[in-house]
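Starting off, we have a lone chain in the form predicted on its own, written out as structure tokens.
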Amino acid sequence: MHVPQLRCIYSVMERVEGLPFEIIRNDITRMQVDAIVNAANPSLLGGGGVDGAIHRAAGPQLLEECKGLNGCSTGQAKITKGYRLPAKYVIHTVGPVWTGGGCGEKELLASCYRESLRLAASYGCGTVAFPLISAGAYGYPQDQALKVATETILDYLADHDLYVYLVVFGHGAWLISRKLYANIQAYIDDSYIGPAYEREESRRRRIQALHYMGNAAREDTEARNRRDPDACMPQEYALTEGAFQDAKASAQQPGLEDMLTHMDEGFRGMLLRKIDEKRITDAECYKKANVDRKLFNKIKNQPGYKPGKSTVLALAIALELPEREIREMLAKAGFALTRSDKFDVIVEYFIEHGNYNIFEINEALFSFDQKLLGSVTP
């Protein structure tokens, strides 16, 4: 079976700052990670779908090693070398067949993720890529399979340092309910103005402002002439008087040194202050934001470090700040929410509805082919 190469939304190799957990669209056999997970059948001898694609990409040596593993039970996992794959290891796990949800399918599926992660950690893996297990030929409903995967992975990451990727094929509109998708689409239709419209609006506002300034200056001059009999003074004197007024105004303005002394707090200062005000720990903040611990420490301990917009926004949302303070925190980092960016409009939808769940927001962003909170697109 030919597996088409799909657009990878987030690059593993070009990571600058990132999440401990990301949903991406890619071919799992091309993932350059320490281990990829294979949704295998109980024999471990290859099959269709992801299983067949991994065996073909790894080469015949993978099958030979699998023959010595004596199969695998549902919910369990076993590990082999990656052979021709970019990944060093392949972790084989057997997901449950969906029979309606009353035969322990959820517990068995969660076990697939837990056992695979445990095995990856025991082999020193730092990055692991999963397919959406059992959501193909085994018939597990995709939205429910995603919920189990997300909850289990995040529960494991609460106590372990790993980068985990959930690799899906095709469009991700199924990641969220049809009702939510329709509501967000309606919000985008009402709010999104597009970059071309915003550029035109900005140009119109500049022209309007210049016109207003010209009228105001003319009216001010006429008013001064009526009030001041000496207003029609010689031009040379007027220029001298103007220069005097400019010098006087300049003398009353604070100097650079004075301005630097009275600088407002920056993004880093506001972030740390808000963490203290919310009475939460640093770890609680960055984990809720789905931001890597190393990245958070860089923000905290390097005053000159400039994080990306999605990282700043993720931390602001993790703190559950009101919209006004979210905009303030973004501004302190040099960013803003605009109506000309669908990413911004979708995030704004969740803020307005009081939903600060990073993972639900990211599922919606992914469904609309947008970058995720806390991540950096290459």
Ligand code: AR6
Second form
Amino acid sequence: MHVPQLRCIYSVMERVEGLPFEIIRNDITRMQVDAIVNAANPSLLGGGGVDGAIHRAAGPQLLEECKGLNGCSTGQAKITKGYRLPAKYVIHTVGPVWTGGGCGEKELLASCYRESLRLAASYGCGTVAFPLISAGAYGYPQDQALKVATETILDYLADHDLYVYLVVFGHGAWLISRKLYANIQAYIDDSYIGPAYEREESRRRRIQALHYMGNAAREDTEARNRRDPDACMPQEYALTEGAFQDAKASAQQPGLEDMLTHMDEGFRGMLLRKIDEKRITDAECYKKANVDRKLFNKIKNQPGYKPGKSTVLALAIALELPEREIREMLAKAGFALTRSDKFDVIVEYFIEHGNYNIFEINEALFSFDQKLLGSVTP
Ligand code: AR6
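So that was the form predicted on its own. Now I'd like the form predicted together with the named molecule, please.
Now the full complex is given, and it begins with the chain already shown.
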């Protein structure tokens, strides 16, 4: 099955690699996947919410087929064709009605995801899209519904080859939990210095660059004088750009060769070393990082391949490296974390709080309209 081209909600996000799991914002009836999951009721004869939308989009034949299914129990799933939907199948599952959490709602909800995934796999589906089951009319709190969904799907993906989308609809579902949202918001307010800081930073960098150029020119002249102390450079030549470049090139040549033969360990070397040191397998690392196996193999086997920032960060976080080493790994790949970028501040918040759960970090990034870790290009 080809990887579907989705109209993605993140303006900054582009799909380039197949990845095992994504939370996206879309209308599920538009998903071009092998199967979409319907949050149905026990009659399977249609209703409101996502159920109504799916029946409307699929056409009356879906109801006809549903009539022959004899309903469905809570936590179970049944499958029909997709009819006019872009998806080949519809998997109908019945979520629990939320009555406070004391009536096995969590287990029943997890069962909906597991049973739907099993059914999808048994029908040879490669891609499945779920809505947030029970999180509408059935009243399951959205933050908890999202947590159950994410955990159950990821558990399943640990030993099955499927591509799963969790499709959220309303803006509320993004705001994962009020507590998480409030904590991060406070952190951003404290740490996100914004454009004023950026202006100051670029001024500082410009001054540093000028300072560096001044030093480099002086060192080059000194080096030239050391090699030929009697040589007297004409004033005008010394001041031309050409002279500066010539001096720089000739002063650098022997050192450059030397440096190239004694290069530091790169990002790839550090990544593979850390995987060994942590005594985990490659698969454990890339799965935890929400990084696709093909992408990981590219990094591993093509020394010149340059992964994007979100991939590098995801891998460093999956390895649960201390902050200093995360920064080191990022720098080796040519990136940095700054306090002037909302994405960076959110990721830093989680690292500082010792929370290395990529999916929780992604939920938070998602809530703040940021690109996600491990699933986007730079
Ligand atoms: N695409 C993706 N998600 C959607 C869509 C859509 N087109 N429409 C709604 N949602 P609900 P439940 C989200 O109420 O809580 C029906 O009447 C919605 O925002 O559809 O399991 C059935 O017949 C929410 O987050 O399902 C049952 O009687 C999520 O889908 C009952 O509702 C689920 O909301 C099932 O209730």
